[in-house]
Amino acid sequence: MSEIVLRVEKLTKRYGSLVAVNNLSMEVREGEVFGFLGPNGAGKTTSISMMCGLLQPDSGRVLVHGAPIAGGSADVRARVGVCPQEVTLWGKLTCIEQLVFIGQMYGVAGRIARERGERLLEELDLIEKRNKQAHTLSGGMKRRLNLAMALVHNPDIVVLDEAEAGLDPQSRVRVREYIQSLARSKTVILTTHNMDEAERIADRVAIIDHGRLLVVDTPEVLKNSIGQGDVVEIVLGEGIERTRCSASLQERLGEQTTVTAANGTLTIHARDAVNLLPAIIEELNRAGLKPAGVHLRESTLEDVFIHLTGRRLRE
């Protein structure tokens, strides 16, 4: 098993009566892409800030390679690089100047910072913009430059907060591929609201809500554990008593399935759902219901996320 490079132990942070992070414990392994997921207000940003040493916890601790990051040495903090959700650049500095400046802030010699900066600009398709001021760049270019700034001091762990936010499809694919390539030599912690992105690139994911850790495992294990593999979506007409219908279906299909009703649709999670379709249609006919549509698909990480955190909108 890979070495544990970051360990979170009983991390707690309060803001007055609000408990933003509540007794959070987890481990991140060397060389993995670790998805850190949760709804708005779940405590992700607060947790990430403490993991990076930017925020002092009320209790608990974060260890990087066994050493505490809060109150630790500059060398410990330098082992973590951060690409924040909000793009942070100096508008009048050129791309290469940004990277040299950040590198020197971390104690990297100017010549080495420049060499690393040139290489990162090449890898992120920004080399032609090396001498352009940051304010002249497109939104996608600015985000890629921010990613380079998180890497120029060569950290062991890279924290990417919504790395694909606001990117066009081409830039999104380029950043996703680059994140995957980083995992060969670095550990990546990724926060995102894009469940498809997390499912594509994360080796393991943690889902938190209300500051508490709900689950942590591989996407495949989580998908198989919630709803047992397949999803049948049945679109019903308006005005139908969906609650009573879902209850009768749940009783007919048994405990190995999960039936929910929302927004005019019955959603059934079940293993080997194809073989359950005749029983589902028979039960609907018995109830006098004629579906407007029936769709069968595999379970996704988004299904797991909604199952654990609910459908209620978050601000």
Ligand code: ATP
The other form holds:
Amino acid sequence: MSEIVLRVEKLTKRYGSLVAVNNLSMEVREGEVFGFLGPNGAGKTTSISMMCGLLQPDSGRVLVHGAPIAGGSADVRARVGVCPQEVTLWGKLTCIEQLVFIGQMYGVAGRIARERGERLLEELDLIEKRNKQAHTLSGGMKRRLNLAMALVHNPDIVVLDEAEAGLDPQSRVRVREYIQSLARSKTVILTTHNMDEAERIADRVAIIDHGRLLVVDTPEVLKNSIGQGDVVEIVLGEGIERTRCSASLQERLGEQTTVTAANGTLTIHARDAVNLLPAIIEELNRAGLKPAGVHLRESTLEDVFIHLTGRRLRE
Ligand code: ATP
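Next, report the structure of the form predicted together with adenosine-5'-triphosphate; the form predicted on its own has already been given.
Once more the chain from above appears, this time first in line as the rest of the complex follows.
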């Protein structure tokens, strides 16, 4: 078993009467990509801000390699690199100047910061922009430069808040590959509300909602926890009383299958869904329901979220 590099113990953060993070405990292991998945406002940014020592918790603590980050030494904080959701750059500095400046702020010698900066610009496809001022970069380039800035002091834990947000599909693939290349030599913690990103990139995923940790495990285990195999989605449209049919479908299809009704859609998890389709259609006919659409697909982390909360990730 890999070493625990970051331990979160009963973290709570309130904003007035709102509990943004509620008694969060978890561990992150050396070399893994750990994904924080949850809808907007779930408490992801607040959680990781406390993990990096940028925000004081109301209670609980974060240990980095066994040492508390809050009030801890600069050495402890320097082990964590953060790429925030909001791009933070000095518009008048060139790309390489930003990197050297940030490196020096963390105590890295100028020559080493420059060498690392050049390498990071190369790896993130920004080398042609090395001497351009940051304000002249496109939005996607600024985000990639921000990522380089989180890495220039060579932290062993990298925290990325919505790393893929605002990127075009090509840059998204590039950043995703880059994050995967960082893993193993570094531990990566990332937040996302994109289940596809979490599923593709993360070794383990924590699903968080209303500030609470709902589950944490590998994407495979989480998906299997709601029934292995396929998902049939039956879109019934507005105003139709979905529950009318879900109980009879559940009874007909048996215990190996789960039927849930949410957002105008009946969702059926089953191992061998294709063979169940005739029975499903028959039950819908019996209930007098005419579906607007029937879709068959493999289960995803979104299904896990729906199973746990009765809601979709994006509502
Ligand atoms: P998103 O995916 O939209 O970035 P998130 O999961 O990162 O969301 P947080 O930014 O951690 O969510 O916010 C959690 C809750 O705390 C939200 O309801 C938010 O409005 C609230 N919140 C966050 N920061 C503050 C603040 N400085 N003052 C008051 N409320 C805040």
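Positions refer to the first chain, counted from 1. Rigid core (definition): largest C-alpha set, two forms, superposition within 1.5 Å. Not measured: the values here are computed from a predicted model.
Participant: After superposing the rigid core, is the C-alpha displacement of Leu284 2 Å or more between the two forms?
Facilitator: Comparing forms between the two forms, the Leu284 CA shifts at least 2 Å.
Participant: Rigid core fitted, is the C-alpha displacement of Lys10 between the two forms 2 Å or more?
Facilitator: Not so; Lys10 is displaced by less than 2 Å.
Participant: In Å, how far apart are the CA positions of Val294 between the two forms with the rigid core superposed?
Facilitator: Its C-alpha moves by 3.2 Å once the cores are overlaid.
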